[in-house]
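So this first bit is one chain, no partners, the form predicted alone, shown in structure tokens.
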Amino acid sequence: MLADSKTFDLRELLRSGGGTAQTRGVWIALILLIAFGLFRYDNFGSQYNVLSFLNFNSMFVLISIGMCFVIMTGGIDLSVGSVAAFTSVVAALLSSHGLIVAVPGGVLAGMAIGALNAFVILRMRVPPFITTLATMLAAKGGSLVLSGAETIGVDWTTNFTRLGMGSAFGTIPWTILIALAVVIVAWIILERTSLGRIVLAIGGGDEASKLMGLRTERAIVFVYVFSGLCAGLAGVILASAFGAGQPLEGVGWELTAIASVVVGGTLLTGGVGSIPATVAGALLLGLIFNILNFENGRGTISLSAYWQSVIRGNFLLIVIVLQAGLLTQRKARSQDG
């Protein structure tokens, strides 16, 4: 499975997110942004603001990366935000068996319908748009019907709330540390192994990689079953951290996923990707909310919680433009030459 014998390298892991314009930008934007907040907030380079920041938006990673592989192969998944939802009612339902029963039972909930969203895409032909939306509304309705409409409550007698409230070593938060380990593993499947070169080949063009005989099909059920399992490792920290299910939760959380990914660099049109640059995606759009709450703190501006979609929205469409005329710039070009 392995490209070859290179070792694990963390400062290559951050230089791979850094080969294109975009991606280099996504960097500097939120290094930027971070220069920024240190210079006119006074705590906003407090331990507790940076871990707070890091163990709220680790949910969003987790589902980027999930999302950054689907659309790598030129597909979707619209489903995230409700699995992650559904993921968290399943969660604590299971929760009075503890972190070893709840914590699996939630990840494979998703997994089943990561799985079961490829298995509709590559048997019945339905494109990835249509089979996703469908598997949305299925796991919103089935959030509902599991709980009854109501937010679940977790056993809080049992070690599951650990997960989302406790930290390792007294100080780093295991939300953070389980985001990272994800990182690091789908860095090194997209960087270093053969699925990973395939996954990018389909996104470059499906037919051609079927006739260079690669194996495409298991890659694509790789990249919806992986979505499902961040989706619902996700929706468990959610009701680890918050100490509830919250079948209401998730919308939109496509929209930042799908977000993160495309200002990461990552063509909407697949066969081009970054991992790093899709954390720094995801941590930009939580960066700039985040320093729209100091500013509310500060009495400057005063933005209710609804600005944040009208801001994530008009946020992704200028990328999306961009990105367009970047395609647009690059085919110019190539039918120049």
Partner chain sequence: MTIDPITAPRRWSLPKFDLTTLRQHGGLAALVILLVFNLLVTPNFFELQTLFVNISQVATIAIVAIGMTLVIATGGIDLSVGAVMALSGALAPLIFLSPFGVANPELGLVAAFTLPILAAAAAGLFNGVMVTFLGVQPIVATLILFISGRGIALVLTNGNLQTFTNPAFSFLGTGRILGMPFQGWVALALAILVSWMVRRTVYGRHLLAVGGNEKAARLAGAPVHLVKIATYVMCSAMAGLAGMIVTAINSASDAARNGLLMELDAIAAAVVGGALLMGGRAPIVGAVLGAIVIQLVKFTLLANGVEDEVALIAKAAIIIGAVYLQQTRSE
Second form
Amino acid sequence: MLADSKTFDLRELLRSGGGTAQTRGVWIALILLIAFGLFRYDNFGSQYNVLSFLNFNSMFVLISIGMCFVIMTGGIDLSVGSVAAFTSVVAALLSSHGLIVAVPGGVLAGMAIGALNAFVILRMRVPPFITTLATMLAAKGGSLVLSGAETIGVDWTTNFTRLGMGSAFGTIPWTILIALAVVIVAWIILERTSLGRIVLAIGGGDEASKLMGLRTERAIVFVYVFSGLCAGLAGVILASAFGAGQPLEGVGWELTAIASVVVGGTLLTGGVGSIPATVAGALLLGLIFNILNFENGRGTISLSAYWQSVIRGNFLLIVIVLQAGLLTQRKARSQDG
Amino acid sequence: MNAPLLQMSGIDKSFGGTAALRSAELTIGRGEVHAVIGQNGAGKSTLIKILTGVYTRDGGTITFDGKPVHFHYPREAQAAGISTIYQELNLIPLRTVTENICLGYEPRKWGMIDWRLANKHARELLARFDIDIDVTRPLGEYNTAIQQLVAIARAVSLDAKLVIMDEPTSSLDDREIAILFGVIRELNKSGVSVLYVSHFLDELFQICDQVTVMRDGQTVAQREISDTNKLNLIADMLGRDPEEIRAAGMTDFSAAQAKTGDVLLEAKNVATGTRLRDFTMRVHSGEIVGLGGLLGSGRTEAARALFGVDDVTAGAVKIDGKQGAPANPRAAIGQGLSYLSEDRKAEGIIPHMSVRENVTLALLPRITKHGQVETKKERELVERFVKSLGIKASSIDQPIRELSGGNQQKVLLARWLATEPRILILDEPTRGVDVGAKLEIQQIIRGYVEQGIGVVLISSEFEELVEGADRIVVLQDGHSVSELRNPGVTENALVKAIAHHYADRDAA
Amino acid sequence: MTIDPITAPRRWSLPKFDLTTLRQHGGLAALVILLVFNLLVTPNFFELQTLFVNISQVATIAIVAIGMTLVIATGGIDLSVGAVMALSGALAPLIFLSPFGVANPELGLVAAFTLPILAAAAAGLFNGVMVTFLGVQPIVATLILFISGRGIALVLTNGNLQTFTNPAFSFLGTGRILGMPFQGWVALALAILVSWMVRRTVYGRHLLAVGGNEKAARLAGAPVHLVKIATYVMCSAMAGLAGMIVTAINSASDAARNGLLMELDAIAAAVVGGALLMGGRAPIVGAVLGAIVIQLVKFTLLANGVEDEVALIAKAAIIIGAVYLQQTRSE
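Beyond the form predicted alone, can we have the form predicted together with its partner chain?
After this comes the whole thing, all chains and molecules, with the earlier chain placed first.
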């Protein structure tokens, strides 16, 4: 029965999307914050604010999605920020050939670094933390060498900047649609393919997954290449939206991405994770800036930019403490039963 | 179809120059339950890991299902029809039951996983084993027995021709074992062979058809189970004369007439937040008190409560006349308690540390001056224990991870004996230890008891309890329900004590 | 009379330079190669001046790496060290430049030396409490201060570079004893002290036990939480000291740059030095060697006219190489 299977699917989707105790927090916080913004500021819900907010944060959503996959295997990818900077330079250098060359060029550069990560982790058996720490440095060095340590202006005569500055049907920025597409693909991969389940299985028990006869190596290669792809795409968007390849950008992006993933309820040890909740986490962190800007705009407070990181740190603290509380509650419950 | 399902012959394997297997043999017929037994280090697990593609053999041939095979990865072995249920469960506790059964082989619709079908499939499989659980919950929420059966369900769903079970019953209670045996018999009926590895020899006679005995990396015997007996198998494993062992006796906590002294420990109606609900016992100086009961009956939880690991929520504990349970293990050690925990790997050894450092870990405060460890004193003390317990290590500075299981266990025993405890709690002190070391450990413990310490002994082996303990407190479902006194306790009596109350409650 | 090699007491177990030590230090090989290369290629390498320049540079990395090694030995990681450096480095001048500090130069100086370290220790206490009592994974727990610690430093200084002239305080970064930079002595003293702590004290044993097998350590009576908290506190305090040294070297505090990316250098030094990321090992001498390797790479490339950017790639290769060597040899 078709109808029956549809309702069932919906429930499944909702559950995997936002139903668990760990991911519920981020949705509640996001909704509360949006409600607060809508209530307090006139222009908060305006089309302009919503679209520019989403537009700006699409890069962070992208790298957070890539990071989420890596973290679900129990790994980590510290190279995403540098990779984005690197690919922004690559894309800028290729921008004279138009979108058709610059986009694949930048994305492939990101995927190549992801593949390098996977190779070092799997074949040289260097822990992910160290591997991606090293490629973070290397990608940074690479982008500085490529760019001569200067921002590389893009070629404005080609269609390259349309990606970051243009809008579909004149309203919705392309970047938002790209990020949305990646989110949907990632979601399907995680929830509806063997590959996605193997990613989670690896994080839940690497050795056990191997003994179960799963193709764990393929999945590991996938997550790092995918993370490279996401970072590469973010870099291309960066170059296109700001009109320049920026070798010095991307500092701390990896931490923003990790924070989004953690806020989204994914365990850093792997084995559990959710794509929608990660997106919510990324948006939540972005929203804090947005609200801070509004607050500064109203003139009620005047916080320097330096406060932003303090506030963000404190916010992370609150989320983590709440999560820790939830986890201990759960543990106590499972011990009871 | 008289050709055997599996024939391994002349298998060689060495690790870094040390031969683990020398020309080992294994032949398994179709639809039979075949046991492989041997002491620790006899090469059982190496042989199995070669069969399943975890290790690559150095030499020899393997024929499976009529074809010569050479597996490089577990996946290849699985694809050929060999599924393995490892001792350390090869499952993912964080993921759902369904996923654990179907992972890698999920049913699909339009290229995407059809979870509804997958869940249905999982439920049906488990129904064959009389298990009805929510298959969409994480596997880790269920007990070990269910996890074990889920692993078997996975093997069955992969159309295995040979299912390898490594110590499948070590964490199951009797009822669960009965279910497992039922499953095995059903597998046999459908022509699936089972390779069965177990330390519990009694089980072999209940379920196995054939037995292969290994010693020092070689296959020393293959016997029809109906043609042999327990003693002969032990003799094969040890490479000794059966008559000799018959004279020595197998378990020897030697129930030398108990001369019990003062009350050292008293627990009255103790409960914790975990599985312990109403636990009462008393331990005198110079006696061994056994805790009997099925897995999950609260034996380990009782030990943890007494040692201050889990908080006591109700009842009273009195140690050496002092009221109150210790606040934490540190305090417990200070009050003269020692606790040799059940899981050597997870809760016992510090793998990177040396034998010396492992022995003195619990003792540090007493061999310290101004925060600094007195190394000379430490070495002397460790030397003494290494000698008196017969610990085989190249030096006391050898990392403990390099030692055999039995020797690791002795090092841990030394850790706790070194604190000169008044009360020693032993949780499965001889599990996973070979027969020789088991005997030695039991003798060492008896020696200390004669000097006046009190021992709480937890064991899943009825034999060890019956022959080793002066009294046995029987636990059920977190309640201490009865007490048996030696001499005169038999295994049957203990089993009866455990079963009796169960029946009672069921009737009520 | 024969001496049993097992029972013969080994009184002093200072760093044993036998084969196992060599194996643990994948970085030692790198160090030797770097030294030989420099002796052959780099002009003026074999000069006291060059040595001292390098020592003054390496001291801060080494100090932070020692603390990081302790944290890694518990199986944890501390991402906040760079931020803590910025914090303490910004605090010190604020204190002796404050009205109170100007009015009471001596007291102000004492306060300028101690309060920033205490503030850093408080940051460590925060990290430790998060990791132990709240059970937060170390990467996440220290991520909080990584993000907000530098923010606090920037807020304190309003993002400005604070320059100052205070010879007494600057001695920390520019002073010399017997020709060697003062911070070199500080790093050396800390290395010896912490090495001794790890090898000979109860704390050291408990540290390695907690990192090696936490459950077992708890059952054996080790005060797991206390050990971890103490370790994070020490790590942060050392980072705080390093932050003050950087400020002293520059005679200026720059909250935006002080300690930037130091967590990476420190982790790299610790790992190159043989620390196991899963815990249970604390090779302090290795960490110092690792710091020297990291510094020498920077120096070698710089002295030979290679661009800074390429140095980053070289550093990356060395980190991977060292860990790879460690991996293959430990099998």
